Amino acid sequence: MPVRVETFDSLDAAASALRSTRSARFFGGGTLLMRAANHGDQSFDTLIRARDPSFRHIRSESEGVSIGAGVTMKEIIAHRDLSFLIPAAQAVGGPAVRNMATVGGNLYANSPYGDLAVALLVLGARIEFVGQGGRGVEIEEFMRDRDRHQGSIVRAVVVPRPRDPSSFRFVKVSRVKPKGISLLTIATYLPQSGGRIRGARVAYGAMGPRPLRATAVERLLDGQYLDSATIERAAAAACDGIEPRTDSLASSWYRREVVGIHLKRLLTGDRR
């Protein structure tokens, strides 16, 4: 079936033609979307660009950095306010496909994609959607309501800048490096006051259909010092309440049986 592309100026006019018809995907970057029409996907017949300057934007705010959800992972790579994400901006594929790979796309893409996704949710950044001006959405709220975004376009996403970048951490687990698909990802924000950590946050990627949050990881070391028998408490933890998924790349039992390994590693400043 062939597929026609239509292009705008702005991304109001991409956004009301995308809603005008079930058979419109959204073209960022295409990493994904152009896989799927190369393989025949039938659900789609056009795809939607857009022109809009505002699309590729990285600002900052008095929140933190607003990301146009047309930057690529390069840009991210390449820009100095963005240092603090530059481990999850790298892991995503190879260089071809950072330099197309998009924000708004990653925020998009299924288990065992969505690397850079996992970093965004850990560090509470804002989802805001063309149409809807300064609005937005917190990313677990997005998360836990993709599918209802499907048919909207993302406009920016709003990323609170951590304080101290060594309270954020990033580690893509997989069979191939440096660029195969992740068995797991695992993200940290653990900023301290008084040496104790103050609001924990800890999310995976690759362990369910869409990145999540850690919620007993955070309990056990929300208030206390990262010392070794925190470390090894979070680490027996930290599966609990999670179903890990089964795909072509691993089992649910293999990820339940390392994520912990991993999380202990990346608590501890451990490369391997």
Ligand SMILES: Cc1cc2nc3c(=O)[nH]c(=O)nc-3n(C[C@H](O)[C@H](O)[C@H](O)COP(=O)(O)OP(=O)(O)OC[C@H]3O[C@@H](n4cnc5c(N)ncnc54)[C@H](O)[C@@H]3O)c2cc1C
Second form
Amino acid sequence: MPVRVETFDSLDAAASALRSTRSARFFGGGTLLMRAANHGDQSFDTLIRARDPSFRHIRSESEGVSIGAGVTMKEIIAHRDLSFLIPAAQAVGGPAVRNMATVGGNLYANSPYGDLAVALLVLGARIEFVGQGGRGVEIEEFMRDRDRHQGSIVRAVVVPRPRDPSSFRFVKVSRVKPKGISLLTIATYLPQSGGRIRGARVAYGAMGPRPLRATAVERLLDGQYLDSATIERAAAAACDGIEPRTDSLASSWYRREVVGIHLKRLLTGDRR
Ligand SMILES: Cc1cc2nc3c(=O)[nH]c(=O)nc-3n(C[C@H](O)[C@H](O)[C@H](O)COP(=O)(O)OP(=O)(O)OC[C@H]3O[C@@H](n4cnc5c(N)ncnc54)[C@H](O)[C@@H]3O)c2cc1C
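If the structure you just shared is the form predicted on its own, then what does the corresponding form predicted in complex with the ligand look like?
After this comes the whole thing, all chains and molecules, with the earlier chain placed first.
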């Protein structure tokens, strides 16, 4: 089936075309959509693009850094205000994919994809949509209810900068290095005050259909010193309340077995 591509100069025009065209999908970098089209996906016959410059901005704001949803992984890696996101952006595919893959597309990517989204979730990013004023929605709410936002265009993501860069850690575990797909992705944000963790956030990718928070681990870490006893307790609870997925890369059982090991390595700073 032929696929029509419509390109608009403004995001507003693209959003209204998306609303009024049946079987249309918004096109970010196309790394997933073009693959789907090539594999014969017939769920869409029109791709809507926007070349609005505001879609590609990276701007420091009081709240954090506002990143246009059309910004690519390669652009994140090259931007000096986004150095804290380099490990996550660098984890997405190989150079050719990172050259095209956008922030907006990563938010909608199904597991085992969505590595950048795991980092955005742990940092408490906010998602802004085209044509919807106000403050947008917290990424957690967006992830919980992502299907409801199909048909909307994400305009930008506002990411709070970690106060202390060492409080944010990210690891992607894959069988093939360096370009393998995620078997498990973990991001932690553990700001400290007086030596104790305050406001712990831990997120996983590839453990469910989309990135999720490890709330049992967060509860164990919060208010504690990051010492070996705390790390052992966190690792033991790594899978509490979570039912890992089984896919072609790993079974639910395997993910359950290894998540604590990788969480412990991340928390101790063991970079194996
Ligand atoms: C070979 C290969 C390797 C890959 N490896 C990884 C990897 O290691 N890690 C990883 O996370 N991903 C990986 N991916 C998946 C993908 O490249 C990334 O997730 C990427 O960020 C998707 O962005 P995109 O702009 O290409 O999305 P697109 O293909 O353009 O779109 C994907 C979905 O998102 C929607 N969308 C896109 N932008 C917006 C927006 N602004 N607003 C609303 N909806 C939007 C589209 O409508 C579509 O449903 C890989 C893909 C390939 C082909």
